[in-house]
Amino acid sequence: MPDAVGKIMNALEESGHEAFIVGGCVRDALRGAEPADWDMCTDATPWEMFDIFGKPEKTGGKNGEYYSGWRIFDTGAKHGTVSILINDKLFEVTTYRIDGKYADNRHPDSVRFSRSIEDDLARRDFTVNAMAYNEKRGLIDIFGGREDLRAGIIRCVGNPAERYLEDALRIMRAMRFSAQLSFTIEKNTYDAMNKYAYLLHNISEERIREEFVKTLTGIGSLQSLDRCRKVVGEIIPEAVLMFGLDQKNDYHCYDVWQHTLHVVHYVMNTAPLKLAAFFHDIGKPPCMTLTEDGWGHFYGHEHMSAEMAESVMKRLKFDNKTTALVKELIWNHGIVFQQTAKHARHMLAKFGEEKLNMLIELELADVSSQAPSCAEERVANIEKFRGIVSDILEQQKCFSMRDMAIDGIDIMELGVPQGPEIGRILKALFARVMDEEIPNEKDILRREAEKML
């Protein structure tokens, strides 16, 4: 563990406290993975924490910045936790507790501080996450979890109703972690999340969002998001008539459910081609059409599926951004790419390096999630297309207004007043260095502007 996390808990012992590390970094530290987060739990009020570290700050500081050195901040004394820092780096530690009632289906209504580990890793919620350790006392494991991370199974502690009826989130995080971890969840946990799955319409669009996401990005979303249809369905109803929608053609040898998953599974790993994997073909089940002999058709579905993902985006409160980029990526996915130079810059005059890069990606992941029998060959003239438009950024070739020899200033040295005219140029001789009918240098494109006017 990192030096500033043992001098937390020994300076907590050596006041005659106890303290553990806890939850996540315990579980991640025994599967042999770099905690990401440190924190520790203690039998120490906050307030004895503060006579052991210093009197509490405020959270920010000058210019909303920590102050470095040692220095302890109220982050949520009353709920039991608070942050130290150390080395620029914060720290959580809480105080052990036994929750209250949980009213809102979220937030316990009190908390009461404990004395014992025992009762604190009690209110957890999955046993891989109930498990504490110091090097006095070693692994505190009394729910199974060290068994449960070895066997690949998340299983709820205690009573799998209760803990979903105590923070519905929990629902989302049992998904979350099938998925992140590959691990299947226990039957009694599943099903309590299949019964329960109701109560996330008890939660905030922002935390069923952030643990979407973590979904998404998992090594085993594929099965985790297949088995949690119900818990998909709740958050993302658009998404239930993809289930089972037989695409009734021989390109697919996939339902749209099943064919989406497996281009999640595919695509890069960042989240916004996650999402636009997850909602490329969201349209296709209101835009779906049979020719007389049963053959299924679904023309606009790109589109359909770019204004519906855009919907469910902006209902679980995604930042514009993320927002714009998901929809266009899904707007113009059923974009077929020619194996010539000429349309690889007007590509990339189009949608810039990174986003046809993205955008590449998820018709790769596309084409490669389809049948056999045509996806070889169509993820070959895809790689073949991505060889071209790599050839092209090495040269450093024009594929953009700004990458043009001269410019509106040039053109006004030739005589041309300030105003559209400039532009029209611009765009017309721009146009015929896209099409390799002049080269991109200056005083040829002078030459051809003069010849305009």
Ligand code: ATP
Given for the second form:
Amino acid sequence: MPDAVGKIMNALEESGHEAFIVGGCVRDALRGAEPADWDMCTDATPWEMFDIFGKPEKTGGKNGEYYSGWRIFDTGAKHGTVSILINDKLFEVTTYRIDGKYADNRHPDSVRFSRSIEDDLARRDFTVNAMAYNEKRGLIDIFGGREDLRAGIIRCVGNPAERYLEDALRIMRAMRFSAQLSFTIEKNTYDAMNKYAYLLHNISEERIREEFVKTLTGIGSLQSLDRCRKVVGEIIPEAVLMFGLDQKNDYHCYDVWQHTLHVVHYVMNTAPLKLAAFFHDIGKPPCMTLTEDGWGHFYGHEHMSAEMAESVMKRLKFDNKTTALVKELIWNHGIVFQQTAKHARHMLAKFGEEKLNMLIELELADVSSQAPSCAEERVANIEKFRGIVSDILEQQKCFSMRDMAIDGIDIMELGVPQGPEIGRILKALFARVMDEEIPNEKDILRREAEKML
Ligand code: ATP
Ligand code: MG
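The form predicted in complex with the named molecule is what I want next, because the block you gave corresponds to the form predicted alone; please supply it.
The complete assembly is shown below, putting the previous chain first.
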């Protein structure tokens, strides 16, 4: 536990209050993972905390300054949350709460502060997220979170239906934690998820997007997304036609949905690549045609998928940059890389190093998820292409126009007057040397320059 956390908890205890670390950090510490943030809860009200830690500072204005002591900020005192800044790090401390009724399936109409940690744990979403710890009382685990953590189970605290009706975002969170932790979802928690998935219409696109991306980037995304098809179909109805769609050709051993899940699973773990993988074949169902002998084709599906990805991502309020990148990757995922330096140079010029590497990663994951009979050769070809690309990049680092065996004076000796024509000739020769059409030898370069005149 970081020093600062101990300091905050000590200060509260010395003032006669209780304090615990709670939620995600307890879960992560128990499973031996590094917690992302250290949230605390206490029986002290925000106003009692302002007294203990000094008067509130408005968040914003003074951000970025260095404070040697600590400062307290009013993050949401009305709802019980303050932030305490120690040595440039911000920690959230929240007063024990009992949430009132929820009229909109998302926000409690009112919150009441409580003096009991048990009340606070009862309002939390899943048993694995509803544990608290301090040195005095040890682990507080009234809902069996530790056992569920050990067994790998996501289970609602209390009655799942009631908890989803209170806050439908928990449906997305169940899918997300199941993906991040590779946990199964307990049956009642799962059944109620499917039954109330329609309530997700009441949840903002931004919140859905956040949980969806965390699901995609979780190590257990394949199993979680597959189990939670009902939820996926609710937030992205366009995906439903992929479920179970037989591709009717020999390249594929999976239906479109299972293939998609495998690509998501295999692709490098960055949000744009996971998104590109998820949407890369979403346009296949509307593009499917069958030849007379029953062979399936999907002409133009790359473009259809790219358009559909863009429309879904806009709806879910993804930023323009990510949306454009994902669209471009999907649009181009059908490019068959040739194992020549010329093609590699062309691809580098078209996409740039970074984007080309992403496209390579996407295509590798794509062909790895096809029938083993053709996957092996296709993977080998892409790997070979990747090798050629990195050789070129390596060469480019050590070979520039200046390393050419011919220069401007040589060109002038051939009768070209001083001026831009010289640069044009040198550039053209340089491109042909880079394409390995001609060697970097003075005599040959001279001869080629003469031909060009
Ligand atoms: P992460 O590592 O993603 O931050 P986390 O468990 O800390 O995981 P947060 O979204 O930061 O997740 O929430 C902190 C804690 O607050 C959760 O562990 C849970 O106890 C509680 N919580 C958050 N959102 C809800 C919710 N919608 N309903 C009930 N409890 C919630
Ligand atoms: Mg958190």
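Bear in mind that the values here come from a model prediction, so they are computed numbers and not experimental data. Positions refer to the first chain, counted from 1. Rigid core (definition): largest C-alpha set, two forms, superposition within 1.5 Å.
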C-alpha of residue 49: shift of 2 angstroms or more between these two forms, rigid core aligned?
-> no
Answer yes if the Cα of residue 436 shifts by 2 angstroms or more between these two forms on a rigid-core superposition, and no otherwise.
-> yes
